[in-house]
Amino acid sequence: MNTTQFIPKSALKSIEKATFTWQTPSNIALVKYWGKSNPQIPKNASISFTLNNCHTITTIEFEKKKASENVDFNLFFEGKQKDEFKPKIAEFFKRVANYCPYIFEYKMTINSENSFPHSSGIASSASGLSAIAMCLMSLENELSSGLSSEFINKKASFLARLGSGSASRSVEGPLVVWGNHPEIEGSSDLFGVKFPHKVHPVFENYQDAILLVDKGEKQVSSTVGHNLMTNHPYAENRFVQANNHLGKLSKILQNGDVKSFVNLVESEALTLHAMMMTSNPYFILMKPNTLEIINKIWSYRKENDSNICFTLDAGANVHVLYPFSEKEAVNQFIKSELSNYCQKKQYIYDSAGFGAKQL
């Protein structure tokens, strides 16, 4: 694995100082990553919807100062010094140290702020890292100049994915695969890379309503339930069978076999939370109102003929999968039966997105 392209190699300019703001969304995997060795490299291949309107927007001021052996940042989330947080990111920095050694030149200032709750089981590490790497990737490219929009893409994607695994697949869109996998061109453990196949239009604009059953913190953090799957018994078959579903998956977007992505979609959400139920110690992450949930999806499924399905990431909250199509008949569902099951009735509607922007 060359990672080498990413340390910079010419003498970088001098600025004294520069502010970058970038918007940057949270993803759905469709086929999930479950389980990493070090240093966040995935045990199989993933793909996901990059999403539209849950996002996070992020500025970083940063003022030259003399180099020291250590990253200088201050970090604000929705206004508020968070200190907590600065742990994680600065563990961030550490990991692309290498890559970035602009970074012991700067103080640096991080406001930070999220268009859906916080922890909630929307993937806001996903778009919090990615919108870092690519204020980064900015200043990058004003120090060492004329760098491409593929490179920039390429290395804050690879960033990106030092902070968190699947923020790897929040800077392009809408469909990105991260983890090598022999059937998608270009693909690599490194960094994502856009699905490189035409999609079929009936996957073009696809909805994705988030339905929020529980707000509160994750009861389980990403990193503990990716090394539950370090001495996993079912570990090596569904590394295997993840990949085996990329495969397909990849010929179902192309061929636009919707009935066929109901299935592999909702078989994989059902996996993941089978690992965590299976893993030691155990965890149910699902909430009766979950469940409550997918069955009713499933009713009406069968009753209208229709494609909608759900998946899960490692949480309680479900994300409802629906072509454009049907986007009126299945928000009228979410708003009069599904939004009964949510936490103070609460749930967002959201779409395939394109991935990050500079504001």
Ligand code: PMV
Contents of the next structure:
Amino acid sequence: MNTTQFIPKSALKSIEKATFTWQTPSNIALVKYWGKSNPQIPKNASISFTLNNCHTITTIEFEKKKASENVDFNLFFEGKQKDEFKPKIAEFFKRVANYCPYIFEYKMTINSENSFPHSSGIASSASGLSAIAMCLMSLENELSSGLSSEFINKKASFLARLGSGSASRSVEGPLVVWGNHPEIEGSSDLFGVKFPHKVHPVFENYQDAILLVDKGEKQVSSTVGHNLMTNHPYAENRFVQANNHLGKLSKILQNGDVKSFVNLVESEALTLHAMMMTSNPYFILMKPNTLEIINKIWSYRKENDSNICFTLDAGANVHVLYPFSEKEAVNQFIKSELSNYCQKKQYIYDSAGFGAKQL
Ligand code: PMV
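Following the display of the form predicted alone, present the structure of the form predicted in complex with the named molecule.
Once more the chain from above appears, this time first in line as the rest of the complex follows.
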């Protein structure tokens, strides 16, 4: 795999000080990534909707200093110094150092905030790491003699992936594929690419309401979960199934077959959790209210001839997906019924969005 394209070749300019701010989104996978090999290479291709409202805003101030062996940075989250978040970011810098050698020549002050509540069970690693990756690419763009926006997005996704696989899908939107797939032109294990085909209007501005069922700390980290796919009895079949699902979903997104979308997306969500339940050690991330909500969604769909469906991340929260045309009716259903199963009745209305924005 050609990773040398991401190592800066030409001599870089010298800049004393620079500050960049990026807003980058979270995403929700429709075909899930679960299982990887080193370094962050997915066992199957995945596709996600980029979100619009759930995002991270990160500012990095770069100040030139004498080059050192260690990366020098300070981290503030919502205005407060957060040393407990530093090891994860330090590990990220270590992984990208070969591709961003200039980070050793700057003192970095990172200020970050999320649009969604802290510890809401919404993973912030995708939006958080893609935001840092975009800030690094803004610096690299200034240090180099101009980079194309295509290269900036590609490399930002490549860098974000090294921090957290799903972060590679948080640079562009509204649909991003990560992982090499024969039916998706340009797809790669190294970075996410925009879904390359014209999408049927029914999937435009698709709605995603995130129901906050359990805001506690995850019992099992995604790193541990991915590793449990090694020697998992169903892993090989699962990877084949996921790639088949992506081929099918590609056609569905183009032809507008919403019924098949519902079937495939829910099957993906339950398969992800089935993999968790059938690994060893086994674990369950769903909560009783996750199942209550799923059953309510199924009843509503039947009674109203609706196209509402759900998907799940690696947690108990439920993502409710529905076409824009059903927004009013489903939002009412969420407010009056489903919110009763959420912690403190909390939920977030979101929809498919267009990716990273420089502020
Ligand atoms: O990016 P990671 O390592 O946190 O893994 C994310 C895995 C899932 O969210 C469960 C699925 C996905 O494709 O986003």
